[in-house]
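Just the one chain here, the form predicted on its own, laid out as structure tokens.
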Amino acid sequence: MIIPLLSAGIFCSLYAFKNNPSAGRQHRPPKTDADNAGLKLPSGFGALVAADSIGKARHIVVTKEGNLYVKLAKPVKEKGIIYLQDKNGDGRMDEQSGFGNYGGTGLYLKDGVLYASSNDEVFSYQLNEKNEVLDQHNPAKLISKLKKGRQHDTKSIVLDNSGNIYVNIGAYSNSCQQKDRTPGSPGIKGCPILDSAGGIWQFKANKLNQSYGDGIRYATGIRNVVGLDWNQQNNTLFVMQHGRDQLNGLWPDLYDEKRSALLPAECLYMIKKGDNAGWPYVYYDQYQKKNIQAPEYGGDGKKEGSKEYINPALAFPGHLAPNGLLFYTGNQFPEKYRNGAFIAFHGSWNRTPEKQEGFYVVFAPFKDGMPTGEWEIFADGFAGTDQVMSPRDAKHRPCGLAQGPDGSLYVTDDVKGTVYRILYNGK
């Protein structure tokens, strides 16, 4: 009785392998690059280049089959979403196609639907049982007519577990001055920008043709967010804000170049409905550990802002440009990474006379849904040099983050269109 059962098992395995040649390899971790794709990683980790030269790669999602969807800032050959497949199971994407003739940043996959954003609209694509898009040419238009300006126009997106989609609408201003980025120009009282931008809006994930009147201004006073994620431990939205610029350039009597290069903090906020993070009236000073009144609104670099504004859950050095946020829920990495946050810092442009900073992925441990207060650089070397004096010096700039079904970490680069895959091998 045992022999026929074994034979049947072998037959089924051979049948599966014949119909899916990569099936026999899918449990084997791919071989990482000898130089870890140029990255500096903690001991026991390795990396490989999963894809390269695909365009200005922004946010990314990974299907349970291990295939990738990548949103491009600008379409390449009329394709703004790139679909990548690893046909031979070696960890490198060897088949590429695309669809969606629009640029943008936002991309999210949940419950058989792919969500993608342009800089003023949000679309959804139904997927089949293999997580492939059923109709690439006719996505459902969920949201439109969102405010965009010449700065902070990307629309990052994330979904909760109750059928809602959250959209960042960045402020099309540095600090809501009467004359934007003009030395000495005062702030506009009441900042009208906040009516339609400078915050997070909530919409229904399954309702068509929505705009402002159909949504909720979920949180305000947030200058711009590119990286955001939903924390499953405490069922709460977290966002990484891009802090304001040019304290010295606009207010040289109050801030010297050194302070301006380091302030204000890049802030990780835990966001609940009705929260106000205080932009443009305050900024967070990571050294004084408090919200400081903005100079456009009567601040002098020391005066504390109103207590009505929330404080960040975690503060990072200024001007690092956080573009990706991911809570790690996989099992491949060591236990300390479980439920913690990975953040991709795209890199600064305005830290002169200091060298530019960022161009790396950091890790912040969490406990019970909140950061412990410590963080560390996890993946460095994207820039290809330790002395970045201008963003143009960086060969690669990390942007999007995603977790693979095996627990590996994917990182996109929007300079040369590289997709990195980071794995833990324990060696």
The other form holds:
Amino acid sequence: MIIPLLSAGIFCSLYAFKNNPSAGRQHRPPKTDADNAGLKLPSGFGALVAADSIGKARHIVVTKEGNLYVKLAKPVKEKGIIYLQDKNGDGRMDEQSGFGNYGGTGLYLKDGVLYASSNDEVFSYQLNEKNEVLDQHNPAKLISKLKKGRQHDTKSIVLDNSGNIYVNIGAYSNSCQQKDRTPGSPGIKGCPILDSAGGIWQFKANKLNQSYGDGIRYATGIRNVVGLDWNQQNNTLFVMQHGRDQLNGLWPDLYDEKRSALLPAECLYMIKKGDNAGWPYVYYDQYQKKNIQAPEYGGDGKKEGSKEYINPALAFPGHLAPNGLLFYTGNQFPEKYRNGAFIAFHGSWNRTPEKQEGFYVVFAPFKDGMPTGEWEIFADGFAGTDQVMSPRDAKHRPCGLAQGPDGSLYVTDDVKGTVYRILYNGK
Amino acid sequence: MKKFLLTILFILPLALFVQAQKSGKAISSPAAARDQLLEGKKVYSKFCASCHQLDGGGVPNLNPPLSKTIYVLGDKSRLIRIILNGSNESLEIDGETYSNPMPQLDILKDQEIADVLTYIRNSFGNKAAAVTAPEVKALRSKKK
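With the form predicted on its own in hand, show me what the form predicted in complex with its partner chain looks like.
Following is the full complex, with the preceding chain placed first.
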């Protein structure tokens, strides 16, 4: 009885091996799903579901072995970072484990170290030569006691090439009104939030137990950032700001619903040390192409803001909620994508009564480290419906982006916890 | 002429009564000649819909839903106070938390608050007793 079972077992293994020649290796690209995982992509591209139902998947990194770490907004079974392995090389993750009992958004991998954030701390985990975490229970605490309000509390992270880590600290307010989000309430003079939030802070990537006193406010006047990346071409930080909400709801005499659905722009900023993007005093109007004084600070929708504030490198329609930014440095996609930016838009809520927009991944080509000014929708269909009136209608919402060792693009979704992998298989 | 006026005086209240019956839905008082749900919807569209959405579904993680929650269907006084005072406390519904603050909307008149609360208590799958202007007034004066 044992022998036939054993032979059957060996036969099955051989059969499986025969039908899966890439097992354990990544030489051949995996087959994409027949329906491209429900996504609409440019011709020549395909997609597959690499993982599903893992929790509220936020930012993601891919190791050189092709395994994934994904940060969850909320831990599932006390695991806030999910580790996914593709043992047989078919592109679908077949082994899942996890660690880190804290929710958060930020995740970054550089030089054998995994960096992860809760909503008020940043940790680092040493990795072994296979990019596996050595001690899941005792990460080094790099930064703590960061300001965490109820709004915009997530901390995204990225490293430069000089040993620094950058952390966004979101403003816990819409527009620094005396009474937040209250119609007609004026802005607080010298907005006090900016001392400890509403900007990007720089810390040392290898120093323990840092807080505000150890870091520097690298850039200010940035309301909230979720998507950010380091541009290797010009060695500079780029961030995507979530612009202010409710111009019509708070100032109905100055903005009608249509204008309020489009304004202000969601801005891609190239950030240099000391920059000020002007929140809450100004917002960027993509039609007038300038910073406009906020109505909370004496603006009327036309008055131009102070020239001390920087302009965006690229401006998108309002409220689309950019949650992921990735500069593509791979070779798999056609040449035009090289060094350009992918941006994952989580999708709007603040366009009512107009239909909601976003819920897609955009591509913006770059030349010599700067955007050319064009952009296009690259991957759409995450919402699973043609029209999203209310954000709850969206079945999936794109959030994090990462590039695989083979140049594939990974996109997370924080509604159902799907991880998409997009490949180019055209000629 | 006198007879005509008398007829009008007789028919007009009757017509108003019938109209109220037709459109009042959950509102039982025949005296509610004005359509409280319709008035409430106008206030909702202007002050509430951008955050809580036209379908009352709210926005995941940000703005709480209004359908079938204890906050909307439960104690009227608590609901009225949320409008009069605003709220910036952590809020959990069905295991989900919501982070945006509720602004203080005491700029609304007693009747507007009564209308909009009656509207949300009888929309989005909800069914609960109407809120009246005197109920709002009583809580507003207590606050001062």
